[in-house]
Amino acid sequence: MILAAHPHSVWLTSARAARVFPPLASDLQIEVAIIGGGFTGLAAAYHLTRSGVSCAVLEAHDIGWGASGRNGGMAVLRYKTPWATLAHRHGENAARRLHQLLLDAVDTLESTVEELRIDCSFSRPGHITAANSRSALAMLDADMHWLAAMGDRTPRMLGPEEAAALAGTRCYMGGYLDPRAGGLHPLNYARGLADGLAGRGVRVFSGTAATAIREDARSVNVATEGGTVRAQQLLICSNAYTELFPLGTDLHRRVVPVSTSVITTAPLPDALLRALLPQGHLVSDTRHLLNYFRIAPGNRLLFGGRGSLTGRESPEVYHGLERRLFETFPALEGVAVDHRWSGKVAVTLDDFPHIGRLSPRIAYALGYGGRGVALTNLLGKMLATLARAMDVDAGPMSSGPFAPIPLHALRIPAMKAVAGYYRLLDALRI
């Protein structure tokens, strides 16, 4: 298999070099086998491996080639739903549990840097939330007030202008930050994570797509042009581009690929950019169809947001991302813009990722939402308890439903409609 280039994205241009992993040329037998080289995959092939379990990973390109090397790098603190609204919809114990295991998300991130001592620059300078709203503005407080009342304490409001000194532009009415965000270079951590693995004994492989899944009493069956994995379980870990492999499930169907784009400017002047975040914070705001930046690798600002709704490449998209950037930060005006790219995430129904099994012996989870650096972590390390045949508690992600989308054939006239109404709500900041 040819494998397809990677984005020209900062990441790319400022990544680690490469690791070449072979495709599979032979057949293999395995505990499990994993179809998938980004985060997902990487990280329960990480947490199997601690656990003494064998497994190989599946890549049909190469690591990190997906929405893992081509994301924001930003492991933040927050589901895209509000926590005052979590509780309410599925109560208060659901709403505590999904708070400690977001807790949980970012602290294994942390401690899979340093045990395998990763080169990714991951830090936490924490995560701004930016109203640009009134409704925003109380949903956050809401949020604030919901957790001080459980006790977490450590997220705080930001009024309008420290808003403004933190964030770099006065775009917004004020914002939510959580000190214990953190931050990483996406795609030297896949490929750190997969080169501690390699050194682990763990097999990967690259340009090797799984073509068919076939189960029998005994084991599950993983064709690819090289060679047939014989494994007694499967984890899928696919997420975004589950689409192109569908193997006869019917994940594919369960979620909405959606592009997002992304774009950096030329290096900027050190002081130029400690006056747009003087603390290097992550900063998203509440848009419908929403924003995000920080500082990328070479002093300069990324600045990502919504995608082609095709999600064929087009340079409207980015000259919108543009103009986007010049209304957010005014003395950027003229700078010019050096890496464009773009990658899929995948959306689902309830705006939660799933985690679960589709027989036996097959487990997935996918369904990030842009949520997945984090969340990624967290529901590996799930996939290789479920490998492990032990039961998991994800609350709302391997409790709640997720079944196919009604309709799913007519996806995107259906994101261009909502879309539409989107940006209506954003003009109108409602």
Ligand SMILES: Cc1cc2nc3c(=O)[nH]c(=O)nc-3n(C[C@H](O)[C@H](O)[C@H](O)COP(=O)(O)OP(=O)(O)OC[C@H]3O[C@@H](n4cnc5c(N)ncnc54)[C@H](O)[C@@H]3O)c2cc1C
The other form holds:
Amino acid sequence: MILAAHPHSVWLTSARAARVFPPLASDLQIEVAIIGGGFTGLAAAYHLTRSGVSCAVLEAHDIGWGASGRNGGMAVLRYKTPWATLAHRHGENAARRLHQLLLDAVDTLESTVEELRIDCSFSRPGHITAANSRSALAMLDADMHWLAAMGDRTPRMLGPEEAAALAGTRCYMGGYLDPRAGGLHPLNYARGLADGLAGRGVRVFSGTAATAIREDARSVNVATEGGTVRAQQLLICSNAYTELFPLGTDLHRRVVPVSTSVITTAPLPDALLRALLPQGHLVSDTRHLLNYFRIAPGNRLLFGGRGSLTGRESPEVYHGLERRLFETFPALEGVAVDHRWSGKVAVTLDDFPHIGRLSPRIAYALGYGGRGVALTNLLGKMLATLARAMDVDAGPMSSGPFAPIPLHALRIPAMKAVAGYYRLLDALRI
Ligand SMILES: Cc1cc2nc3c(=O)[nH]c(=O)nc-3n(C[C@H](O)[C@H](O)[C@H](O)COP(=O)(O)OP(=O)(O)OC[C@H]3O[C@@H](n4cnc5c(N)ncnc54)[C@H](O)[C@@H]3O)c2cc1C
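So the form predicted on its own is up there; where is the form predicted together with this ligand?
To see the whole picture, the full complex is given below, headed by that same chain.
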């Protein structure tokens, strides 16, 4: 099999050297097989090995090749849906549970970094949700009040002046700051996790695509080019890349893979970068087609947003992002852009990731949208629990409906229509 290269991301060019994990070259018997060497699969392996369960990770390309090695590295404490709406839709108790799960997710990420001593620049600079419209500001304010009413008084609102001072731009009407959010170097985190696992005896195979799954009375068997893995349990952690090898399940039709793209500026003078993000906050806005930014290695500004709807990379997508970058930060006009890359997020109908079982031997967790940096650690941990024949409670993420999406084959025209509608709403600041 030919390994696809990592994209030319700022994470790749600043990453520590990768340990070489050879492909599987013979049959293997193991307690738990894991498909996917991103944050979810690696987190599941980490928690299994802490419980003394043997496992093997099968990654089609290189460790962290999927979204995990190329994302914005922002572990944010919000779901896509506002808190007040979640409480209205799912009830107060479910919304409280969802809130606790997010806190647990970032704590799990932090304790993993600490326990495995992963050098991935993890810190908690805090995250600003910057409001593009009055209605967004009102929504953020309602969120802050909902959280305060249930005892969480940590997030606070920013007025327009403070938002401008902290986010380096006058584009926003104010914002919502959660100081607990974390940032990290995602490829170094994925590589550090894999190194830590290998040090604890986990078998990690790169260049090893699972091409078929077959269950019999005593095991689940995963076919790869180099051999068959015979396991008691299988965890599917292929997220937006599930369509690479659908494996005979319907999981690839339960999510819509959507491209998102990122650029970085060339290195900026210290004083300029300090003027933009003086306290190193992570920022994302409230547009339907949102943008986000943060400081990246080498004194760069990283800026992300919507990618190509067809999934094919095109210069127009990057030109569009550059235009948005310079509109947001006029002081950067003329600064060179030195990294451009794209990746896929897995979108679900209810905007939640989902965790569950396909059969008593096969479990999955996928569908994080753009919110997987923290949640993958929690759902990976819960997958390890499922593999040990226990149940998990991830609120609507484990109990909500998660069926194949009707008319999945028509997703690209549908996305084009939705993107056009969202562009209109964003232009009208609704
Ligand atoms: C550009 C970008 C920016 C993002 N920014 C953020 C952010 O700032 N904050 C945030 O919270 N989230 C962000 N996300 C989302 C986040 O990266 C993902 O939710 C998370 O990384 C998903 O991890 P995962 O392990 O489930 O999937 P992935 O990391 O995508 O890993 C899945 C792996 O499975 C492998 N695979 C697939 N099929 C097979 C098979 N049959 N056999 C073997 N291997 C297989 C793939 O090769 C892939 O490596 C971003 C995503 C992108 C693309």
